[in-house]
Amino acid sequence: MSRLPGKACLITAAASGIGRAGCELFAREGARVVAVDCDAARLHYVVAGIRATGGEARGVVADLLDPAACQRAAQEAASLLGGIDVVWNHAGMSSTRTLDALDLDDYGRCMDLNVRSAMVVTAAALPYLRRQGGGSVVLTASVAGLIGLPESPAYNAAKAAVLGLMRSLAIRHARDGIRVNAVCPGPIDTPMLQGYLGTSEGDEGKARLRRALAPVPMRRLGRPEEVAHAALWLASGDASYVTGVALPVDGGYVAG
């Protein structure tokens, strides 16, 4: 039995990694998916792959650093789907600059993509969610929103802000029948993590990976589909009494 039968789902940052896994999984679970990303070529590939396996998906190209593009993406998704039942705000970026090397432009982009895009997309989707009688909003935070990571203060601040936003929206919109939750991935094998770690080849790359895995009791990287399954549960009726939750998907990282 499918877990999102006929549900109209909007997923951002959908062209690779966790977002792509989410689009593919949600479609397999019966959802009608609008995938949003700034990379038109990769987005086309993801959408075509879902359709080839019998799923329903459409792509919307949008640069979510632009607030107007965030609004248009939600409105276009609602138009394509005839409404919105689920929003997964997955768009985000990392930052590895310490305060000693503070770059305000880098900080601004990190905050805008991680936090502002989620705010604007959700705000634009709210009328459609209310019209459906409620729905689910999932935000992608991080273990960095739950604990301190000394090498990335801007990313820490952004993901903590995502969790603050999630809790505020969960309280405010509970009476609308709109549940709002967050997934908090640990180290996941995605292009973003590989960019953060640098090359995985040679002794230096292996040492970097060992350091990344040291706080993880399960001693491995997570897989994108493992985060997607957690988001699927939060989005589905199986989590009908769950709102305001920050769900770690981290191999035990924050338990240590």
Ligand SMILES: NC(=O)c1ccc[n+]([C@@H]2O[C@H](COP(=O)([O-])OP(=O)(O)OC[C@H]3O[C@@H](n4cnc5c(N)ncnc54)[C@H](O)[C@@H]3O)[C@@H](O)[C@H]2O)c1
Second form
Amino acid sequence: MSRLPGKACLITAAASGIGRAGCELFAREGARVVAVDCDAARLHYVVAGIRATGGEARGVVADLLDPAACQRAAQEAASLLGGIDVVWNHAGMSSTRTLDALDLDDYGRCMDLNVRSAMVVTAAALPYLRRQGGGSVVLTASVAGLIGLPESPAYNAAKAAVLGLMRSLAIRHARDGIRVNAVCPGPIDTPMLQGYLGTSEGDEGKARLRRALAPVPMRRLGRPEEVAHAALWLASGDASYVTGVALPVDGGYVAG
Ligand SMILES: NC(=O)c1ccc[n+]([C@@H]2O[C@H](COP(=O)([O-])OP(=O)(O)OC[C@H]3O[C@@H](n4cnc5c(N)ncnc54)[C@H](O)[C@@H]3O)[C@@H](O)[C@H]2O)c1
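Here we have the form predicted on its own; I need the corresponding form predicted together with the ligand.
Now the complete complex, all chains and molecules, led by this one.
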């Protein structure tokens, strides 16, 4: 039995990594997906792949650093799908500048993409979720929302803010039948993590990977699909009494 039969789902940052895995999984589970990303070429490729295997997907190109584009993307998704049942706000970016190299533009982008885009997309989707009589919102935080990472103060602040936003929305919109939860991935094997670890091959690359895995009891990177499955559960009726939850998908990272 499919878990999101006919559900109208909007997923941001959908052209790569975890968001792409989410679009593919949600479509396999019967959802009608609108995939939002700023990378038009990759988005087209992802949407075409889903349709080629019989899934329902459309792409909306939007730079989610722009609040007007966030609003337009949600409205376009609603008009393409005839409503919205599920929103997965996955867009975000990391920042590895410490305060010794304080860069407020970098801080602003990090906050805007991780927090503001989720806030504006959700606000624009709310009337549609209410019209359906309820729905589910999933936000992508990170283990960085739950514990301190000394090299990433802006990212830490942004992901903690994502969790604050999630809890506020969960309480406020429970009465509308809208559940709001977050996934908190540990290190997941995607282009974003590869960018963070650096592209260096050989000993230096191996040492960076070892350092990244040192706090992970399972001693391996996660796969994008493993986060997508957690988001699917939160989005689906299987989690019908679950709201306000920050779910680590981290190989045991935050338990350590
Ligand atoms: N990969 C990890 O280890 C990890 C861990 C914890 C949390 N996360 C979170 O997952 C999310 C993305 O990570 P990923 O690993 O799937 O990355 P990814 O690099 O595979 O994909 C990121 C996607 O975001 C899109 N994007 C970037 N800027 C955008 C913008 N301004 N507007 C619209 N789209 C934009 C890119 O085009 C790309 O398709 C972020 O919220 C990140 O904080 C990732």
